[in-house]
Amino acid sequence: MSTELETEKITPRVIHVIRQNSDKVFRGILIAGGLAAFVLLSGIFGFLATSAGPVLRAFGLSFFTGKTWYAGDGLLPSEGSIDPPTFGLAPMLWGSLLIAVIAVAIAIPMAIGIALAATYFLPKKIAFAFTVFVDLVAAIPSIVFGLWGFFVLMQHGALWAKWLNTHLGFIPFFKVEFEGFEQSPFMAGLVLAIMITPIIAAVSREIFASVPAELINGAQALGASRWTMIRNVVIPFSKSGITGGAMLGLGRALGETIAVFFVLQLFFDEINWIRILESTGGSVASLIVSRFGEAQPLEISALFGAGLALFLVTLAVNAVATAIVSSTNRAKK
């Protein structure tokens, strides 16, 4: 009997998958949405590419690198210009991704002490009502942060400008050749930094509201207090999450237009690399919206070119925090 049960052939079973109509639709919708949104982005990126194919043909990789925007007058040298025109990217570019780095470092700080004082701090009741408040905030058009930037921020701003270039010039970041406080890179990242700040925050209270129960309550039973326990137990596992929020957070202030444009005074004729405090720097999100509406033929066909040089730096963006986040996850495991 035992041999005969030994050599009878074991077969593994075969799980079959019943799908129901329901999850049939369910698996259809999601994959047209995300079909529709590669679509509508291959879209954008075609139209902006084809768009700025006239300016790219004619300056090439100079456009990206150069360092003056002059519209001269719209014509190129072969079609008979008298003033030809110049476009230059790069110190709109660099100003991009430096005021953005200003307001994420800002926003981080203030983004996750927010979250922490929401989830494990404040009363319930007090909690909800302050995450439905920073919620609201994140709603709140960026015209409306633009106008208040200029109008209220600006003139506080400006002494804590003052401020930093007193006690702290001697660092190259918080030095200026002239005294002109209010129109900065910094000013620009300060009202940046309040609109993502919920987005951040929104992203991180998520995060640190799945932390396993188990990993907090083995912590409290060792006798770790609560800022050891965030410290040492909550952090470290929301820590893909955090940079996922802030890289999203990141993506925002980059294609911020209308607050950065109230509070920046642009300067089109050289890179303002890192002096933050001064006040002449960049913006390509702004400089589209200064020029636009006096641009002639050629200079619209620059301003696409920018559209798509600010178009693939938050593709490129939205690669690297999704490769950090990965990362992050496949360590944990």
Contents of the next structure:
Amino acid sequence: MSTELETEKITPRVIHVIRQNSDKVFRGILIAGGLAAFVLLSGIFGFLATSAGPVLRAFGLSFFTGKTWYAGDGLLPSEGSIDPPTFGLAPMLWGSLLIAVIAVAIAIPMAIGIALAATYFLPKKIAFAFTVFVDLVAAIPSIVFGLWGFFVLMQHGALWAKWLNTHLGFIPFFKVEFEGFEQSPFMAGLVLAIMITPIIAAVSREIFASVPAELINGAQALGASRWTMIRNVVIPFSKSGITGGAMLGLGRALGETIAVFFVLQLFFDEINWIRILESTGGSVASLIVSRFGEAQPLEISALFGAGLALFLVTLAVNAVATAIVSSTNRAKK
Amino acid sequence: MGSEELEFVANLDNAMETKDINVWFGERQVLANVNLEFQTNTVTALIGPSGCGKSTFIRTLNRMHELIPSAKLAGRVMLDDEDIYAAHVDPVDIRLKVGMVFQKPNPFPSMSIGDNVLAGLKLAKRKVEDADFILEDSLRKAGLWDEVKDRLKTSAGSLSGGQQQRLCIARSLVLKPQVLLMDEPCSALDPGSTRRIEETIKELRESVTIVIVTHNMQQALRVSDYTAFFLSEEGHPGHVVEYGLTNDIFHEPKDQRTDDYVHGRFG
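Pass me the form predicted in complex with the partner chain as well; I've looked at the form predicted on its own already.
Then the entire complex follows, led off by the chain already shown.
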């Protein structure tokens, strides 16, 4: 009994920490940096939301779900419009997602192949040169990709698309309702895939290089060939890292504007759900760049709304990515 | 040890034999003229101070050595009367016949306990019909079955270090190797786990020839039949100073340097 009483009396000590001045300064800088990012993010969000206010008030949720984008005379019915506009973002939002997913689906195998070749198959010096070249692709301005896509890739890509449609047209993805294969989500996805492959490859390469030597040794000592080792040891170990890299790529693909603008035919009246070979598609960023020049104040507000939607979608993708990466990391432990 | 039938004579079967093994890393020679014979179903301990080339040597026995860039080798390693470095020999086949357990337990973190044990089959693309039997048999031989039989599907990361090492032993036994190489298998483990692994080694001796690198002299004395003492003297590549029955090496060494080493006077 007496010991119990004694324990009750004991309260934990307050432990004082003396911080060095240099630590205080460093801490201050870090906190300021972190806060600045947060303030900037909220500021941009606030700016977009305010600027999109008029359209969001007039159209409400149907701004995000509506299927038609029509500028009309730029006046609201309450302002005496004779040719009332409708702003529905759904085809563009869905289009952005569709293109980004196509891009990532094409880029992942390419990127993994490049990273595996550089890490496990090529001699060191060649691997280095190879890596530098792949990284340089990331430095090509997106307008160049747009032009190249328009003048070069589209000619060939249309043939591949036609081939896919002829031979695999029974798969819903490869069906088309209108002939004309040129400025399709598939084409935009191809251009974006080339643009995001270097990012995913760079992340994958880092991850492959970080596979512990003892696991590689362990696999080799069990009679693994290079391929069975990669499949059973390296890839499972690297999954979460590759997912993270793919999500980075997805984020980039969602926001890419000018390259997509060149190779995609925007379609303002209907959602093209899955017919990826057809020359009808959507992209929020391309919508903004294509309409901005001639837009009247109300449409400008709608374009800010589109920007806001894209911002939120990208934020959500990154949040999901972080969740996936951290959950697979936990599972590994 | 010291049992009468374990005479160091040439008429016993050799599971493996090395002939004039010389090893270089780049221009630096690290091993010179190593000639050792490993008799079937015995345990041979390789002892010697750090940097004397024992771990390098053991990696030449299953062709893991050549995986290090700049590694070179001369000499022959005979297994089943055939040089494992002969031009027509696939190193993968050698690694199936000569298993290896490493210093640090290295179970595959993405696989369950059961999958880890059978990983060799997958990695080496071996199809077997009695996988369940092999799984249990290997785990029993490694002395781990009773501890893990109810959680074969859980991650190998949940095991203690000693259990992980026994898992790695079980994993290498699945491929039914003729020779099992162990590179300081207990150096990362606590005394209890070490004891457990030493018992496992003694039991395994009935079915497989074991070559074990150890820094622990007591361990060499406890588990091995034969001992080879490696030494790399100032400016010279490592070589075998003395090789013989473990008892002789520890109690009646012929070479003064062996005597000094086993009695802890250097190293």
